[in-house]
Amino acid sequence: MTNKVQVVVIGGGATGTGILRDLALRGIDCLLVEQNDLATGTSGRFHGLLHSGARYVVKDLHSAVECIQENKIIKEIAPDCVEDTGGMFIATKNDDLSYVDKWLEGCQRAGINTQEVSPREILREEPALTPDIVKAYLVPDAAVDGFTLAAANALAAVKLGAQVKTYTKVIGFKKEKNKICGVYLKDKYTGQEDLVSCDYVINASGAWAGQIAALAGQVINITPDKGVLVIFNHRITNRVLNHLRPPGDGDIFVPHGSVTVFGTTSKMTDNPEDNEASREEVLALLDEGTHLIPELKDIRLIRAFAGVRPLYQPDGGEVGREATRDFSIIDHQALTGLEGMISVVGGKLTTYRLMAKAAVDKVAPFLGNDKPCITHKERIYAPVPKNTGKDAHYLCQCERVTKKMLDQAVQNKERFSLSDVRRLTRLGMGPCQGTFCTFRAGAYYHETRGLSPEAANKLLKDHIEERWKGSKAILWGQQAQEAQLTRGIYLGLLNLERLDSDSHEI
């Protein structure tokens, strides 16, 4: 890593990946820090839903507009994160249906097209749904992976020659007459610090905005928002669903892969990293989620877990759901006089090209630089193609990931885990939950990797471990019945409880 670049961006989400890649498209010298692997805060924890920004049009009509016209080049520039599914808003007999005409009047105005289907179609076509309903529209809505996405703007970064730096914590600043001049970082692995000069900083680190800020004596108004969100076995719809009411919790499912991610809520929260659910909030969710889908307690649960909005109140204003969408560029020097550093936050994965477009417009012409944004034209591709032919050697059957992902998974890494794997090829992430997957995956990086015995047994169970975190809260029926399978191989079979993670390092 080198010691000098003009560009720091903290944080390794779609933002900060997104604003990394527009810099290196402007041929600006750039370094990227996460604290962990990319795509580990809100990114990766959230529906999947790449909005078509009908959701917010009565309420949030300028956040809207621009998921309309982002949705629309997310598709275009990154068709390897995004399945077109499509969406479809419903209204049930219990709704207040003069809201949908609110709505309808919304979407025209943010120029978002909606095609109405009459109840019998819609039920045709997606047998799940309720029978009560009285009003179906079809929306431009799709399915995105965030954890993709992200390496996919690394990846294209580096090919310009940016430098990505993860598991690297910021614990500093280097100032010079009220200017930031360069970052102190820690690397979590070794403890080893390093300082790296630059002419500027982005903070993009989302809910760790206002930590961030705070090491620089900047103070940010950040209002962690707790989102739970539960994943179920199967594709309960083919399209995303959305109920068409004011929103609120339990509202949302998004086919994804060979799975349905469904949720969420909205609760206030101090700490950035509240990403588990509870058996309560779980509960909650499921009732909610019965006006849409009336069997879905009947249905399999295989996972529950959390994210965190940084929602951006600067005065203090509306919270949760009633807090704008939108996002901000602070500029810290018109606000307090500090030369060097603007934080990027609040707004919503569907608009991360455009957060990252008005921060690099905004940082550039201090470097002297005056070329335009270009990432709305250059297309990015993921760094793990999916990898289907009939030759394939699969180690997980039910996401269909081969040895041949899995190598390309941990390309160019030294040192790498099961999740970070699973990230970047959904290893895991399919209905056993990585019951037949983890040790098959291990097994196969101690065979080609020539990992120790010890090394191999960390990556196995630190995954189970933290596979295990997703089930505490939702331990009942088929689920209750697999993760005594899981127990039974691994605590039976592997001696998981005996195997030492504590003293050794890949």
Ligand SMILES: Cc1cc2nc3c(=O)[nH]c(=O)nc-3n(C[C@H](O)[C@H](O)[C@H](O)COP(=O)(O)OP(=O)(O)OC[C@H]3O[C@@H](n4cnc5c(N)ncnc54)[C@H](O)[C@@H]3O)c2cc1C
Second form
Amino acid sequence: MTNKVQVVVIGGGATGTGILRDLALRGIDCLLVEQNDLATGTSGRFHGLLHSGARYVVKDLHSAVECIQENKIIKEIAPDCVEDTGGMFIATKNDDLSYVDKWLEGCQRAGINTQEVSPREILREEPALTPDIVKAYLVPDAAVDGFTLAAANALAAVKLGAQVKTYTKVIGFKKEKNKICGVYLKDKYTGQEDLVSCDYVINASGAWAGQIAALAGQVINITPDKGVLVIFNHRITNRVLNHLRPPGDGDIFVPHGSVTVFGTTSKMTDNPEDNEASREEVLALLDEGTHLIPELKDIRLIRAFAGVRPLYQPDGGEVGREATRDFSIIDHQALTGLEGMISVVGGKLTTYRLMAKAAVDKVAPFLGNDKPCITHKERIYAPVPKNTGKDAHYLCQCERVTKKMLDQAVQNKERFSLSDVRRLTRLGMGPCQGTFCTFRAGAYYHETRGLSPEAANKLLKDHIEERWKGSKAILWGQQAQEAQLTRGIYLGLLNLERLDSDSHEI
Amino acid sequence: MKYDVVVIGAGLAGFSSALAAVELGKKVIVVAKGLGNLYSSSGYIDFLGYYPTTTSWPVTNPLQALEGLVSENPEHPYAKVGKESIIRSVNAFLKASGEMGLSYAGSLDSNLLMPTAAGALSPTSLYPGANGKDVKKAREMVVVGIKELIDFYPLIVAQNLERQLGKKVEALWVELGLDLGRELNSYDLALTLEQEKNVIGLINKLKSWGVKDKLVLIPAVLGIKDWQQVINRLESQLECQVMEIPTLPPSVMGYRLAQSFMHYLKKKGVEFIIGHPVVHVDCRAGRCREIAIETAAHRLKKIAGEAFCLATGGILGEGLQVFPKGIREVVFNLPVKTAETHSLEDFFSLEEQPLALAGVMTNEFLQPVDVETGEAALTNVFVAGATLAGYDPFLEKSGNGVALATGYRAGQLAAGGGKVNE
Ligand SMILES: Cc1cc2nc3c(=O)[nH]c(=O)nc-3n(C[C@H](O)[C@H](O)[C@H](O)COP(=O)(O)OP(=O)(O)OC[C@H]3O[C@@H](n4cnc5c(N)ncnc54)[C@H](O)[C@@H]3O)c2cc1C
Ligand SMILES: Cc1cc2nc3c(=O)[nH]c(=O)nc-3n(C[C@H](O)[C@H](O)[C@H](O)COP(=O)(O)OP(=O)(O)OC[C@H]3O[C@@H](n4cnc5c(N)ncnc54)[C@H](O)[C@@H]3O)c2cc1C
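What would you give as the form predicted together with the named molecule, now that the form predicted alone is on the page?
All chains and molecules follow, beginning with the one already shown.
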């Protein structure tokens, strides 16, 4: 690696990778560092809704306008990452109908198309919905895959010469006088430390932005806000489902491939890594959800997790749901006189491209670059394209992952975990949650990548542990049964828990 | 229709109950919602592989270890039935397995270490027809994978075995050329190996590799019905020894045992109704008189009995239903011993999982008891298999062993007409 770049971007979420691509498209020499894999922060622990903006029209019209504009652009430039399901807003007989009028007016002002459908018609198309519907509207919501989006942005940037370092943590800054001139890095696997010199740093570390800023002696008022999400084992509805009422807990269902993501909640936390959901949180969420899907509690849950929103309050204002979903570019020079660093905070995944543009627009002039942003004009591509259907030999049947896709996912990678592979291919994300495909993928990589048997055993076991984390809080109903099957296979049948520890001298 | 013994559940525990009862000349019926877990499990009957569960030494002499367990852990199902009952169940099973044409070998005096599909060594007591084959004794070994099968990878098996056994183990892929346009699971592949031309194909592939005098480890897919003949042919034509390795579900080895056992019991006069859940029970004054199953057209079919064996397979078999708070026994609504938390932090922990330990508590006669008072809730119902509380089958490797031993004992007690006075 060259130890000098123009810009170092911190954070491999939607925002950071979006910034990297924007910089690269303007011909700026740049490096992205991410402490884990791409999209392992909030961009991989979110709802997966490419907002039409309709959710925000009543309270936050400005955000809503940004959403609908970006929604259209992302659908155009990143079709590999979007499933254009469409969305619907449903009001039931228990909801306040005066809100519906305000909402319709807001949609109109924001320029969001709505189409009313009769309760009967929507029930025919979406039979899982409550029969208590009084109003139903279609909006241009869609599902977006945050893993693929970050990977596609990074890939596009790398093709233009940008660099990406994953599993590399920023541990400090080098300053000269009152100017940032380098970033200290630490390799998570080897522990090796390194210095990269640069002209500028863009802090895009989301909920961690306060921590990064502190490393540079800066204070940013980030209020990490935790949201719990659960995954059901099938598509409950074909469209994104929103509850037509003021935004609250448990009011959005997003279909993704073969599953549905439902949530969420909003609770202040002091730790951006607070990403486990408790049984109580899940149960409260399910209670809410039955207003829209009466049979919800009979549907099998396969996973529960949480993400942390990087909410930003410039003046210590509102928190939680009242806080703005707008984003801000913090110019540390203007604030404290520190040169060579900005922080990009707040916002939503849907508006990542806009955030990236604003950030690069701010930085480029300092580097003597006056090229315009063109990120809305060129397509980006998933590093591992979906299987087009010719090859019907699946290693992961739930998500139709082929051996070829596994090969592509680890191309040019020295080290990887099955979780890294999962993020690029959806391996193990379907109804069986990796029970069958983990074994197959571990053994497949052992052979094709020439791994040692110890490394292969670890690859496999780590992934089962990781999947277990997401199911621990929801061990009831069919998921309790599935957990027993998984134990039956990995312990009862394969005896994997003893593989590297048993003493054999019989 | 009235029966002496009504067995609820068609897993190994239910079969074992029916065997014991029919041996005692009773009129027996087995009713079950579906097929049992043998179709997923290996087909080996593990009695006790690790004791205590946290040890890294596999049990060498299960009978001896069982003696310790029975005295140290009175809540364990093995302690409820005792050593003599366990031995009786093994003898009865070995005899029956010979008669059903599926000879099992092995004994409670020693565990054999069997290679798993991950290349670990797993201790087991009873195994089908593999007498005399032992990876520890074999001089030369080759692990064979079949390209069409999605669930078996010979290289990882070979390298893991090599590390543990300290001797060279080869790995080899063969392709049978059956392009069916999709990946095959073990059962699919075993079906294709029922065809003569595919068996010949396999033999020819192995011939060109040269496996003479070696122990050939191959996934358990060598046919469903005629597997013993297939193995004999491979062994005689290739002058080698052949040992099957159980695979991920669907398990062909387990399938063979389930099918043979059921046919055998039918021949002995046991009736079967499979495919309908028990939805209603008639219990009065501490005794069950009658159960009802729901048949296709939502009709109830009543089945009366002197005594009942409850072998509904726990959480996996759906005899126990888990709720966010609490666990329900589905047939009789019996008291269930549950744990506060459902799970441990780590999946691969060597501590017993709370959810596995949960289940129906019984007295020494396998009668369900009140968790608090210890009093029998029903006196002519005997509980067996995975529905029982107090053990983690996957960690200690005892699933099929507990099913066999408790099932046999439950069947014998039920055959006594539910009057327990031995
Ligand atoms: C529950 C929930 C649901 C949501 N649903 C939606 C939705 O449906 N639609 C939508 O548009 N938005 C949604 N959002 C908001 C959206 O997910 C976030 O705004 C967005 O993902 C933030 O992206 P980011 O790149 O800024 O942050 P992140 O994705 O969190 O990226 C920051 C990265 O910085 C890395 N990092 C931190 N410290 C260091 C360090 N020292 N060195 C190196 N790297 C470091 C982290 O590992 C992390 O990967 C949701 C948020 C939550 C919490
Ligand atoms: C993948 C896997 C691998 C395993 N490998 C091994 C191994 O290698 N060695 C080993 O010893 N053990 C192994 N086990 C464990 C072993 O299979 C089980 O512990 C054992 O089979 C349990 O037998 P059972 O008869 O109690 O229950 P099951 O086999 O589950 O049978 C339960 C029966 O009850 C029926 N039933 C349930 N509810 C009702 C109802 N309401 N009405 C009527 N019928 C009902 C079911 O349909 C079924 O027929 C393994 C388990 C798994 C999951």
